[in-house]
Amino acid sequence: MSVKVIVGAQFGDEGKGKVVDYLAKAADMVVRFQGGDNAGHTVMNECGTFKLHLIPCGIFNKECVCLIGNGTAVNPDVLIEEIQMLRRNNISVKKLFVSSKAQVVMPYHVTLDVSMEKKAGIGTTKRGIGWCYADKFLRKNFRMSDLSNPECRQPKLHEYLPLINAELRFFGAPEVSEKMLLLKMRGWSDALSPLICDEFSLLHGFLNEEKNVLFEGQLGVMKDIDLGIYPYVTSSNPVAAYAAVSGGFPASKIGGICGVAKAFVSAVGDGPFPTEMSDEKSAALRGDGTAADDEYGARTGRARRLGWFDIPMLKYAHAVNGFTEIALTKLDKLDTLDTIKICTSYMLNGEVTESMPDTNDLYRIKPIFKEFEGWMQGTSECKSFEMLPRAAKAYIQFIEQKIGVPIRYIGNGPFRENIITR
């Protein structure tokens, strides 16, 4: 049996979609295990170019079961749109399932998210994910099982609406009616009930049969609600351990953890960013937004903030997740730089540290950089590590040596085949 978890090692946007699509060729099941449609996983393969927000990136393997799992927050409208988009492109969704325990993102969650961002924003994607998880922990939210059980919907909605409308009034947003929401949920039920499943039984069946199961994470460790740059974080836990927690199986069954890190660092939204580049350097890496792999958010379209590679951040991500391997993506984006920097440590209060400070201290640290010679030649045609330019190999080996984890996969272009395996 092989259970592997794919997680982000930075702020998100590391290229997890491409890595999952690549590894899913040998997977029997791919499970999306947290977050919602605030994700944007871009896949470019022989089927075309796709930006997936809820559906696991294993969907392009016709033999692979894809599961939107327990820990996720599902906006049914977005899921229906995504299914329709795949069908229009002749991608089968016959093996797509949604856990009955997944949380439902309701229309009022989106309204509340947008309203709160207007008052005091932290850079969320305004998809209602935080409000959905908040209602989950208040125990006043719908799960996917409620969509296939009409007897549950009206009593719960009748109970929840007074609080919901009080929140909407507080933000000056229009209240919602019970009748409108019931009609909405009936439509969702008609469209999605055939996909709703008992995740525990389905997943454990695969585990017991020693199938290859891949868990697809979203965002990265620095956006974890507990371990990230709080409060500029997401509302779930995008770390490897949460795959087992949400899936309801022992963590000891996880056989491998792949940390995905970009060859530089990017971030969307507010918060500290120790190695952020100047606008001039960022422009050289970002692109103009016309290419699918340019540095703009796949969900929001916002220009990403860019920075130099951060060793203390990756060490922290490894300490949290326990990487057995690393996928280093977008190496080709550095091809035109004559010099490249790597942050090796931080200076805080006059002392050098490689530890990850708290959010407030991250604003005050000064990164300590080591400068590398650029390779100034294209890498996207390289099919092996040996074919890479000498300076590119030195860059990769330095990161590998500092973290103490093998860099198993190197992304050197946007397409599925642009991955060097070592």
Given for the second form:
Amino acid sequence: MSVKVIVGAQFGDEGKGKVVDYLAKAADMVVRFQGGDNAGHTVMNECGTFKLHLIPCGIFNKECVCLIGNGTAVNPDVLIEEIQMLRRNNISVKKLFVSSKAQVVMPYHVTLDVSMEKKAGIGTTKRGIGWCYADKFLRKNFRMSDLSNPECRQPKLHEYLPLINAELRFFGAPEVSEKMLLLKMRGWSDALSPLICDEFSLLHGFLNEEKNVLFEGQLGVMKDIDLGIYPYVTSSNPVAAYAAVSGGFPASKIGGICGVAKAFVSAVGDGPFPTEMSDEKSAALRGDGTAADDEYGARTGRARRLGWFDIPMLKYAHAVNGFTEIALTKLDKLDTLDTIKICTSYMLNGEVTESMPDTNDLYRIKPIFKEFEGWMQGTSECKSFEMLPRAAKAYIQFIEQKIGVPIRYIGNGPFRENIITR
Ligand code: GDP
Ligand code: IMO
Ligand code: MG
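Alternate state requested, the form predicted together with guanosine-5'-diphosphate (shown: the form predicted alone):
After this comes the whole thing, all chains and molecules, with the earlier chain placed first.
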């Protein structure tokens, strides 16, 4: 049996989509286990270029079952649109399922997210994710199973809407009616009921048959609600252990944990960013947005904040997740830099530390950098680690030796085949 979890080791957008698409060639099932359409997972393969928000990146393997799992927050309108987009591109969605226990992002969650961002924002993706999870934990939300049970919708709306409308009034946003939402839910039910499944039996069937199952994380550890830079975080747990919680299976069944890290660091949204670069340096690395792998959010199109590689951050990500392997993506983006910096530790209150301080202290740390000579030559054509320029190998080996985890995959371009395996 092989159960592997693929998670972000930084602030999200590390290239998880590409790594999952690559590994899914040999997978029987891929499960998205948290988050919602705040995700933008880019895949570039022989089928085209795709930015997936909800559907697992295993969808390009016709034989692979793709499951939007327990623990996710699903906006049915976005899911329907994503299914249509894949169909238009001749990608089969016959093996796509959604867990009956997945939470539903309601239209008012999106309105509330947008409204709160206007008043006191942290730079969310405005997809209603935080408000949906808030209602989940208040135990006042719809799950996908409610879409196949028409009789429960009206009584629940009747119960939930007075508070929801009070919240909408607080922000000066238009109130919502039972009638409008009932109509919307009927449409969702017609479109999505055939996909709704019992995750427990489907997943455990695969686990019992010792099939290859991948779990696809959304975002990265630094934006974890419990372990990240609170409050500038998302409202779920993008860490490997949550795959087991969400899927309802013992964590001991997880056989591999792949941490995906960019060869530099990027972030969208507010909050501390220890190794953030100068505007001039980051503008050069970011690109102008014309290429699919330029540094603009795959969900919101916002210019990503960029910084140098951060060893304390990857150490923290490893301490939290327990990586068995690392995928280091976007090495090729450093090809034209004459010098490259790596942050090896932080200075906090006059002391050197390699630990990850909490949010307030993270604003106050000074990164300590080591400079590396750039390789100043293209790496995208390299098919093996040995073929990489000497300085690029030194850069990779330095990170590997600091973390003590093999860097098994090296991304040297945006396409599926731009992966060097070791
Ligand atoms: P995700 O959210 O972790 O799936 O990552 P995103 O798709 O949001 O952002 C990663 C970006 O980097 C996308 O534009 C990918 O096409 C691109 N990408 C991934 N790996 C590589 C790589 O090794 N080289 C290059 N040049 N681009 C990459
Ligand atoms: P993938 O899966 C990068 C960020 C937002 C904001 C914070 C909270 O593509 O890596 P939310 O909308 O979740 O309430 O926003 O999290 N954020 C992401 N940043 N990639 C993502 O997803 C993100 N999903 C959310 O910018 O800082
Ligand atoms: Mg992304």
